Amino acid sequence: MSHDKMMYVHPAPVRVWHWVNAAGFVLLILTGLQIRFAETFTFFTLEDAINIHNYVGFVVIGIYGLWVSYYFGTMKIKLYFPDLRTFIPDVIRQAKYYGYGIFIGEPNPHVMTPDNKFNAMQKKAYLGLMFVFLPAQMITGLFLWRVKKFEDYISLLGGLKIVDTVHVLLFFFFCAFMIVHFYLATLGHSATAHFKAMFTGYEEHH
C-alpha cells in the first residue's frame, strides 16, 4: 500500500521504546511468575530469574526515562491528555462503541491522526499507566531489590509487606494489560494492522 493512503503516527523513538517495553514487561511477567510462584514456575534456575528479573528491571526504568525525556522534550505528551471539555460524551461513545456498536460494524467514533492518536478512554487508561502505575512498580521493585538500603523510604510507605503487596498486586494488573492491550491491537481494519504500524509508523486512513 502506498504511504499517500497510510498517515505517519508513530515515530522511530516511539516504536524502539514500545518493542523494548513490550520485551521487557514479558520477561518481568516470567520471572515474576517464577520468583513468587517457585515451586510452579521453572522457566529458568531460581537464581538466574531473579537476575534477569533485576537487570530487565532496570532497562524498563532506563527506556522509561528515554521515553518521558522524548514525550517532554517534544511536547508530544500533550497526546495523552483529554480534552476536559469534550471528555464525558467522548468516552461515552467510546465505550458505546467497544460494548457495542464494533460487533455490528459501526465506525470507531475516534479518528486517528497524528496529532489526535488516542481516543479519551485511551488517554485517561494511559494517564493512570504512565504516570501512576508503572511509577510506582518501578519504585516498589528498586526498593525490594536493595531491602536494606531502602529500609527508611520503605518505613515511611508501611514497611516491607506493604511495599511486597503493592508489587504483587501492580505485577497481577500489568499481566491482565498485556492480554487487554494485546486484544485492542487486533480491532483495526485488519487482525494484524495496528502492529505492523508499530514497524514501520505507518497506520491506514480509515
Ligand code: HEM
Second form
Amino acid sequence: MSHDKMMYVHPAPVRVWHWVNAAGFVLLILTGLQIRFAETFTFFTLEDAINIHNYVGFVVIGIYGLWVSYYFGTMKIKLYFPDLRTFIPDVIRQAKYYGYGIFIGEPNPHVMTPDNKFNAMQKKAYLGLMFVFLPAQMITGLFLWRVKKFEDYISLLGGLKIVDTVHVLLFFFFCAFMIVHFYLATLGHSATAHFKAMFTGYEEHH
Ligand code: HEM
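Structure of the form predicted together with this ligand, given the form predicted alone:
Full assembly next; the chain just shown is listed first.
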C-alpha cells in the first residue's frame, strides 16, 4: 500500500507516549494486583512488586508530560473536544453502529481524517481518561508513595482511606478500560489496522 492512500494520524510523540504508557499500565496492573492481593498473586517478590510499581508509576507520570506538551504545544488537543452542537446525535449514531450496524456490514458513520480522528464516543472517553481518570490515578499514586510527606494533601482529600479507595477503584476502572479499549481497537477496516496505525502513524484511507 503506497503512502498516498494512507493518512498520517498518529505523530511520533503520540505513538511513543501511547506504547510506553500501555506497557507501563500492564506492569502497574500486574504489580498492583500483587500489592493489593499479596497472598493470591506472586508474580514477583512483594518487595520487587512494590519497587517496580513505584518506578513504573513515575515513568507513566513522566511520559504523560510528553502527551501534554505535544497536544497543547501544537494545539492539536482540539482533536479531543467534541462538537457540543452535534454531540448527542453523534454519540447515538456511533453507539447504534457499534451495537448493531457493524454486525450487518453498515459503514462506520465517522470518517476519520487527521483533523478529526476520533468519533464522538472516543472523544468523550479519551477526554475523561486523559483529563480526569489518569491524573486522578497519578496524583493518588504519588500521595500513597510517600504518605508522610503528602499528609496535608491527603487530609485535604478526606484521609488515607479515601485516597487509597480512589486509587484502587480507578485500578479496577483501568482494568475494564483496557479490555473495552482493546476490543474497540480491533474494529478498524481490518482487525489489526488500528494497532498498525499506532505503530507506523499511518491509517489506511477508506
Ligand atoms: C496493551 C494495551 C493497549 C493497546 C493494545 C492499545 C491500543 C490502542 C490503539 C490500537 C489505538 C488507536 C485506535 C484508537 O484511537 O482507538 C489507541 C489509542 C489510544 N489509546 Fe490505547 N491501547 C492500550 C492501552 C492504553 C492505555 C493504558 C491508555 C490510557 C490509560 C490508552 C489510551 C489511548 C488513547 C488516549 C488513545 C488515543 C491516542 C491519540 O491518538 O491521541 N491506551 N490505543
